[in-house]
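There is one chain below, alone, in structure tokens, taken in the form predicted on its own.
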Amino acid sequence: MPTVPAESLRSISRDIFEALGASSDDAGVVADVLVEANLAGHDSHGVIRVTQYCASVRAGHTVPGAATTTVRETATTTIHDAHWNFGPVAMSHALADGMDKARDLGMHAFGIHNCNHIGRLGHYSDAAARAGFVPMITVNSTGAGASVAPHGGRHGRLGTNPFCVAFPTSDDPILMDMTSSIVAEGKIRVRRNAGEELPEGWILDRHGNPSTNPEDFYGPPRGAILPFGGPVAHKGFALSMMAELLSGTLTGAGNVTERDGHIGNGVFCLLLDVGAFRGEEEFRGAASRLGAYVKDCEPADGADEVLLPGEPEHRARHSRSASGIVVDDTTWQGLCAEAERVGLPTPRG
């Protein structure tokens, strides 16, 4: 498995997307979102997605260059239509617009329709928190993306439906980015690429029986991922329903009952300007002191220390920025194939 510098992965990915019709700026945005996921330690949302995004362009499901437009607006809410451009492009545009509006009124909420996969939610929440906002983001899987079984069910009815919230501090944000399912689909893909079995309790096969074989999830026919929580999985299921209603039903982007075969993300984002509630520096200091107090707890047996939400990602970013990103062979071969297909030189690991 090659170890590749982050900048090289950005360049490879950007060049591929640009060759497929994206502008240089848009291609750079998509590449940044994917590579930043690798840097954060979440290979499930990194360049493993390049082949998926390329296939979507070739199938006509992604429309490079499509402009994000506003279809509904009030003083504190905006609904955007991405017109099926790359999801990271639409989300980056909507987030920048939302932060500008939240500065004026203290808060702003937006949704996005007709939006492809936006990537790792933590990428956007980290940026918003560093700018002085408390973001809350949820997405669902529109179209045909029903891959998670409800609590007590045997077959997929919902998406992995993640929640992401972040808070600014005097240093790195405290950031929660989690699926309401036991695991993100991409992490099953990573295990499959590595030829590894899955932990027990992650998936059901096509018949609704527990399995540890990744192929039993992908099928065909497809199995299902379980909601998080194990013996209390009703909690993960409840969160998934809330994400479905916020991201799909409230915004009008569409929920899993409205299937048209075009899988994407319905997006809901609420932005709170910390400065509208109290002095921003005062808040950052208070949040930092809370984090330090929690981390000062004596570690339990088998644990080296208490890690705050988001801390593993911040550490991974520092480490991988220095040492490079290990890319699994299947993903690397896919990157090389996509580069060759659009007439670019074969990347070197």
Second form
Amino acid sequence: MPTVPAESLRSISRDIFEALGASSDDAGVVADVLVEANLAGHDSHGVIRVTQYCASVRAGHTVPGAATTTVRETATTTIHDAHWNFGPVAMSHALADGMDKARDLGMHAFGIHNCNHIGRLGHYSDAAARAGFVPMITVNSTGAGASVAPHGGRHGRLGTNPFCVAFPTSDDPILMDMTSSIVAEGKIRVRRNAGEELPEGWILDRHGNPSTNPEDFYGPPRGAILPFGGPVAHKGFALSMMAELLSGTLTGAGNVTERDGHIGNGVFCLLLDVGAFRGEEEFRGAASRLGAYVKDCEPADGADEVLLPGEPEHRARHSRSASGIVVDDTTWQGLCAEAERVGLPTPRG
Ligand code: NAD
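Could I see the form predicted in complex with nicotinamide-adenine-dinucleotide (NAD) next, after the form predicted on its own?
Next comes the full complex, this chain leading.
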């Protein structure tokens, strides 16, 4: 498995997307969102997705260069239509627009229709929190998302429907970014690529029976992922329903009852400008003191320390920026094949 510097992964991915028709800027945005996910320790949302995004362009499901338009607008809300450009491009555009508007009126909420996979939600909320906002982002899976069983159900009915909220501090943001399923689908893909079994309690097979074999999830026919919570999975299921209603039904992006086979993310994002509530510096200081107080708790048996939400990702970014990113062989071969297919030199690992 090659260890590759983040900058090399960025330029390989950017060149591939550019060769497939994205502008240099847009290709850079997509590459950045993917490689930042690797840096944050979430290989499930990193360059493992390059082949998926390329296949989507070739199938006509991703339309490089499509301009985002406005479907509906009030002083504090915007519904965008991404017209199936790359998800990270659409989300970055909508976020920048939302932050400008939230700066004026103290808050802004937006939704995105016809949006491809936006990748790791924490990427966007980290940027918004550092700029002085409290972002809350949810996505559903439009077009096909039936990979997660409802609590008490045997088969998939919902997407992995993640929730992400972040707060600025005097240092790195405190950032929650979690699926409402027990695990992100991409993490099953990572285990499958590595030839590993899954922990118990992650998936059901096609018949609705518990399984630890990743192939039982992918099928065909597909099995299902369980909602998060183990013995209290009704809580993960409740969060999933809220994400589905916010990002698919409220925004009008479409929910799991409307499956046309064009898989994407319905996006909901609420941005609160901290400065509209209290002085931004005062807030950052208070949030940092809260974090320090919570972290100061004596560790339980088996734990070295208390970590705040977002801390594992901030630490991974520091260490992987220095050491490089270990890319699994399947993903690396996929990157090399995509590069060759578009006429680029074979990347060196
Ligand atoms: P995870 O379980 O690794 O982490 C969830 C949260 O817990 C994070 O906020 C993390 O900082 C925190 N955390 C982890 N370990 C901790 C510890 N020891 N102490 C304190 N806090 C800790 O993440 P996940 O649920 O597997 O989600 C993975 C990624 O998948 C997310 O970035 C999400 O945005 C992404 N995702 C995207 C989509 C999409 O369609 N775009 C769908 C699903 C998931």
